[in-house]
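Here you get one chain, nothing else, as structure tokens; it is the form predicted on its own.
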Amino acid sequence: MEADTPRIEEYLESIYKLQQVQHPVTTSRLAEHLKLSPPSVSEMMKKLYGKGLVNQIGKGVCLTEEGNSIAKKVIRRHRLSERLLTDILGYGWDEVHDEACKLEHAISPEMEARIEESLGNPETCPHGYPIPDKDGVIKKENLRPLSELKASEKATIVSVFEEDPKMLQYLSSLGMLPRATISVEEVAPFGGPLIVCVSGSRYALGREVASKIKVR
């Protein structure tokens, strides 16, 4: 593995993720993304184009087919390392998302196989995202964020965001977890809160948080 691999690696995955919500993905919000500096991601940008793993649009960049392919592996080894590190070791959805970062780059293709069958298989990660299959095939589904459901809708959570460990630990208490039924009873205007329903409890959740919750 080149000195550089772990760092390249999270750059792709993090373009991956951006792209779901922002194509192409800037300059600025991969910046904001990884907490550094705009002028050192740009320098980044310059290498992996380089390397034929991004393509340049206006002043944004797009994962290249090589780029994805990397990107999806990544992204399994991550989500495989969070089920271990809560099925297997104990530790709370709140807790995995940064130690994943360390371990999805050591990983070997045969240990990734083994944590993938000594854990039954698992689809999805603890927040609900849908684990790349060895060919880095990803199941898509059409989900909507809670913060669009209107009032007297139902749906189930499917998702959380996971990389604010105390938002995850505020809905880890309130019961809103991926597969729980959830619904909104009333939705406050002017940009106000949704008062929502879980297991026969109300609360008020803000627009910011139910918009890190997507549901079907």
Given for the second form:
There are 2 protein chains.
Amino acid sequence: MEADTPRIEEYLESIYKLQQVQHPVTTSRLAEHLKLSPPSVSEMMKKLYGKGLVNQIGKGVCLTEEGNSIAKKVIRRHRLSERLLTDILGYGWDEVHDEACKLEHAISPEMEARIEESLGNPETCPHGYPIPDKDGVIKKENLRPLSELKASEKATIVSVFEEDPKMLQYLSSLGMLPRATISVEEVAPFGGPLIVCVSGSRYALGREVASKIKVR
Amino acid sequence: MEADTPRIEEYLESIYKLQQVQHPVTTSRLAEHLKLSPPSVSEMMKKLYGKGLVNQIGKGVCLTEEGNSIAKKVIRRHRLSERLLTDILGYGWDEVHDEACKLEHAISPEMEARIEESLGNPETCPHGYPIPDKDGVIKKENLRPLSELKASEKATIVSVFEEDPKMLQYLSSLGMLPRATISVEEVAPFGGPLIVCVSGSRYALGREVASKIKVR
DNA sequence: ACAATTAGTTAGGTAATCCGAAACATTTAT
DNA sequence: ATAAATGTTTCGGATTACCTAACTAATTGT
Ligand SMILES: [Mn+2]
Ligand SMILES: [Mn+2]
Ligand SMILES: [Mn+2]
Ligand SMILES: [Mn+2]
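Let's compare: the form predicted on its own is above, so bring in the form predicted together with another copy of the chain.
To see the whole picture, the full complex is given below, headed by that same chain.
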């Protein structure tokens, strides 16, 4: 209906992302994620509500059908941009998030289609997340966080939920990339770290980090 | 010094482009090119003057040293974007201008360098214009407009100064692309059309169009 | 229960861009 | 010399998207 601005796209994208973790998304988490003041977010939430893009659930907010649909379009462009950056321009997976976050607002539907085709219809972004198809359909798979594996379990890394370049660099330096095979050697009790084995080497991983790594 | 917004970049880019044709650039031509109202342009010119990016020459305006330098950076990103679109994503030269005009504001210095490298350090955009190097240096060549050739002269097309997709489509359908060899068969008097020969076929070309085609 | 902390909203502002209407200025054509 | 056309700027107004300070509501520790 309405013309969505890049900023609205950016808010919807963030809400979508935060929803994966914590359902009704709060003002403060959004403000934190977008690096804006709470009042700015509060104000924008009212606008999004007025446009029918979010519903107010208690104190928080969640995407409506339409908000979700727009968010998925933005995410499609984001993930295709990331792939363009890694596959064609030679970026590392730790360097693409911020660039893609700007690019995604400068990509026309035509360009979106061409990127997809030129890349050979990739299924996921460099972090293992599925790229929504042009109708917004996402292949969802039931994945477990690495942090829930028991000792001696083996699995394949599917995705890494992380935007921080330093963390991504660290993980790839350990070989913990999508498709890598990982096995859990030990699980320390009381929320302690996991001892995991990746391509022959053993590492200790905090639960926090491990929970962001999804495996199959 | 100051943070230049995408809009300022866009104005400087337009001024640069219009300067090639008509030296002190007037409010109305700028408004026309940018598709904005004259008051908007008038206001922005005051701001650019305040920032030391343009000088006021009589009724019009022209870029200062600094304004020129910024414009060239924008144009570098624009032309690199165009090449990315044609060489990697398979766009036609008639489809890239508007896309590049958005992309150019979403490209970091890092990405700029990577595009250049991935494309094999291209010298020109798809329309034959030189891509400024990272220090803003442009290889300038002394070119003649096709409209000034005399009958029976032969030349090579270097660049086509045109943004209109329809016109570009038309020209490429005649094979009038950069690097094509063209010969002038006849020049009608009193500003009439030229009869030219490109790859074996003869066409009549208006002076207006011919003046936008630069040859060597 | 009550003060301290945390979270969210209201109020009031600012900066960047754009617009239309109207006032000026400058040309150009009677 | 005048009137008409053309181009430019001034003015007032709108929109979007931020912010800080202050206030309110909800939670939490003692
Ligand atoms: Mn983004
Ligand atoms: Mn990703
Ligand atoms: Mn542009
Ligand atoms: Mn070009």
